[in-house]
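A lone chain, given as structure tokens: the form predicted alone.
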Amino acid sequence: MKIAINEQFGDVEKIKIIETELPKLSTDEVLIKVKSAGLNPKDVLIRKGKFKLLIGRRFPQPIGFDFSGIIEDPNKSSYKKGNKVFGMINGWRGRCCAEYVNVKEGELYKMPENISFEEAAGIPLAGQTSLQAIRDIGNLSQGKKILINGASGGVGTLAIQIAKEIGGEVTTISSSKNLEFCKSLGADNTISYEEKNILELDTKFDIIYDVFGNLSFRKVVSILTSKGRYITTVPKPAIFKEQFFNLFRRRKAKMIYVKSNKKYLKWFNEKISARRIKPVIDKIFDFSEIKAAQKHIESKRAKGKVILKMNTTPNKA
């Protein structure tokens, strides 16, 4: 089969599409013959070298953590062959960039029927991230507020449709050519990053969800309710310290760790089964293109997902 690898640390040009033969599968695991990959910023920070000490240095290193497919050995599961699913595999080592991946039953679920493949591989990292940020860590419920950074991207999107479907009153970021597109997906209040400096805004938040990463906790705990929560998805070395303070002060900073649980993607199928929440693909790209699609990503102006169709052409990275 085919599968993308990053032969190195470094730029795109490490990217390589390679033979090998299909996974071995454990006792608890499926095999799916993948129709399409979602890729995310994490396969680029991988790439870049960005969590060496997660992943180590041995390659060559598979990419990608979301797909959608068509079971093709059930092997001991309650899935039978030819059921459409689709998921996100957990830890840091990904491998979803194939023709086949090896899953285990817990991190995947049916496939909503109503979107295509590339829609459901979109979803898995992405509306998780936002699901078990927003819900389970910023506790969200009707009528409180929440101030989304970076609302036009992947996670954004979805987190968007979460936050109106919790019941919270929602305020985008983004730029001023998106403002639109944001209020397009349920937004209550959009503002632009060109044109108003957030910190000047009279309105507090019980949440502030920084997708973007440019943002602290430090610059916006003013703008925080004396319970809120800045929760971001970009780790960098302030949010760890700042969440040991979280012992000390009523105002929590929290950084987002994903966890992929077929109880998320249970609830991403109902919702998008009733048309509450709709994918938003920004993008998709042939695998034998993967290295623009990781340049488009590189570029952050996707506004929603970036997809592989796993087409099977020739290897051409």
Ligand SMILES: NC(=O)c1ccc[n+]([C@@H]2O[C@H](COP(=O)([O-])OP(=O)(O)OC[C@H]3O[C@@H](n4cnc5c(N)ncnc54)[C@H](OP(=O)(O)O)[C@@H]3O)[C@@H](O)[C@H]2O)c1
Contents of the next structure:
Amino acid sequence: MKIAINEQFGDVEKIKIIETELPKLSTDEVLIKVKSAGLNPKDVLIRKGKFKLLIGRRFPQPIGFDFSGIIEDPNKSSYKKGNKVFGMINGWRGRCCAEYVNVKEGELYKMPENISFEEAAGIPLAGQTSLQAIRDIGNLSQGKKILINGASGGVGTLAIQIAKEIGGEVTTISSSKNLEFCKSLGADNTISYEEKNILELDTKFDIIYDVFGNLSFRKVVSILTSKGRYITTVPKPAIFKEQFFNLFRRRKAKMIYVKSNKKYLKWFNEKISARRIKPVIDKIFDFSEIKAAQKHIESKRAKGKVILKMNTTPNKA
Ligand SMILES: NC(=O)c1ccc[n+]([C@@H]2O[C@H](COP(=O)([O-])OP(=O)(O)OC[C@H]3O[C@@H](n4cnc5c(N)ncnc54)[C@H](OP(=O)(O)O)[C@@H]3O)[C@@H](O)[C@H]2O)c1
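Switch over from the form predicted alone to the form predicted in complex with the ligand, please.
Below is the whole assembly, all chains and molecules, this chain first.
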């Protein structure tokens, strides 16, 4: 089968598509014929060696954490061959940008019937991140105010919809050209970082969800409510220090590290099936265009998700 790998740390030229054996299954895994793979900034950061202490220097390193596809070998699971599924692999070594992938049964769930494979592949990593950040860490509830920074990207477009679904009052931060886009996804108020300094806002927020990661707890503490939470997706050194100081204050600083679990994927299956949440795709690339797809992510201008279509084999499901 074909699989995309990084042959070294470095620029996109280090990405290669190679031939390899079909994966062998552990007892708790199923084999999936991948139809689409979702790309994420995590793939780019790994290729650049930003997480080399966690991942190690053993090459080649297979790429990709998000997938949608069909069950090829259900192994000991309750799935049947041909079932449509979507999910995300936990940990630091991805392998979903491939024709087939072995995945633990607990990291996938059946795909919503009303969306395409391309749309489904964009949900698991970005969606689970925002659901865990907003609902589980932020405790957002009806009428509470949330500010989402980086609202027009892969994680942010789902964050807006999740926060609205929970009943929050949503304010987004994006560039001026994406104000209407954020509004179309449900934002109550939209702010352009090109036009306004958020520290001059009169409003105080119960949650500040820093998806883009260029704010900090110290910077925004003045616009947090007395028990407000600052939640970031980006593991900068300051957040680890701030998490320690949480012990001594009512306002909290938190970091999300997404975990994939079928209970979260089930939540998305139900919300998407009920048309309460919709996938937002910026661009679909062919598997062979993986370098261009990763370059697009590196531009930090994606409006929603960047997807790879795995159409390299003739037998389509
Ligand atoms: N910790 C975790 O578990 C976890 C999980 C998922 C993601 N992440 C991290 O979360 C971050 C976002 O991920 P993503 O998938 O959403 O990335 P993305 O899709 O590549 O984000 C692109 C978006 O960033 C926005 N942006 C660019 N400059 C900005 C600025 N100065 N201020 C505010 N927004 C700006 C762009 O909007 P405009 O064009 O409108 O500026 C664009 O829509 C990444 O660093 C990723 O690694 C962490």
